[in-house]
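What follows is a single chain, given as structure tokens, in the form predicted on its own.
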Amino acid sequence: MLTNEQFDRTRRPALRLAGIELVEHHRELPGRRRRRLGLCDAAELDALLGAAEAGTSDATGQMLCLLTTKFTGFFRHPRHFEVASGHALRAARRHGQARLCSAATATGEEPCSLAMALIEGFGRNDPPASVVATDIDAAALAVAKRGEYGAAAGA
């Protein structure tokens, strides 16, 4: 669990970076992701608290990478997508085509899936619709550039 002063010093960073709004309801997150950017001890936390105030840019990375989250996968969840998928046919009969965004995409699956689900739905391996994913995170921006995905991403 994260002191006053390392949630407080968290939550200005998160705000600044990512536009991520830290409540206390959040308080246990950043002590828990904090492992796996190998963070074992509060003096640890405090070095990496010290090096994004002075805006380091490894530092950066690691903040942002310490407060967003890193859970996706291929149709997590189907009906999204399903959803997603009709707005974006009866877009394209009305203006010719659909423009979709997935925003906070992370390594690309849910984006993925998306344009497999706009195949499916316009019944064409070309719909007249495209996806345009984003996200803070350049590493996991990198992964969904390379599109590969091992048997883990899977539904």
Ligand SMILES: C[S@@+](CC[C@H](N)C(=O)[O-])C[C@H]1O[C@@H](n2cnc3c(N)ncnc32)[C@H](O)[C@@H]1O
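Since the structure is predicted, the reported quantities are computational estimates derived from the model, not experimental observations. Numbering follows the first chain given and starts at 1. What changes on going to the form predicted together with the named molecule:
- Rigid-body motion between the two forms puts a hinge in the chain; from the set L29, R36, G50, K70, that hinge position is held by K70.
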Given for the second form:
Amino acid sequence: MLTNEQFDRTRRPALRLAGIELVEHHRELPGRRRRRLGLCDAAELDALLGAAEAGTSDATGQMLCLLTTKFTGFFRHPRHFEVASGHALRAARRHGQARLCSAATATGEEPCSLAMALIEGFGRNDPPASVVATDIDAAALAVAKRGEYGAAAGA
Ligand SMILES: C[S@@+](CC[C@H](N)C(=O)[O-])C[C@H]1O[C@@H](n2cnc3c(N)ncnc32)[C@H](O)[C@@H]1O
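Can you now output the form predicted together with the named molecule? The one shown was the form predicted on its own.
Entire complex below, previous chain first.
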């Protein structure tokens, strides 16, 4: 559990870096997630907060990782993928091609699912459609770019 001071120092970069407003019931989250970053104790978290306040880019990246949830999976909300593929089909009929956007994509399972839904929806392996994926967290995007998933990703 974060001290009041640590929590206040975490709230400011959350809002500034990602537009995330941490409220009282989020108090435990950064403490739990710090293990993701291999931060063992409060002193290491203090050091990270200090570096983020100083604007160190590594620390900023680590703060983003600490503050954001990475929960994702293949076809997480199955109906959404059918709907997106249907939109893409109609757009491609009208404009010749379509583009889908996976905003806040995390580690890339969502755009991969969209690509599979497009292949299925268009009934061909080279649909006239593309998927753009973005995220604020460069580390998550690096995983997405690799595009390698194990059985745990639920493919
Ligand atoms: C729960 S994941 C969602 C993954 C995927 N879209 C899905 O639904 O399965 C949330 C993602 O939002 C990203 N995120 C949070 N704030 C963001 C912001 N201000 N701009 C862009 N991405 C942001 C996080 O880095 C994280 O990867």
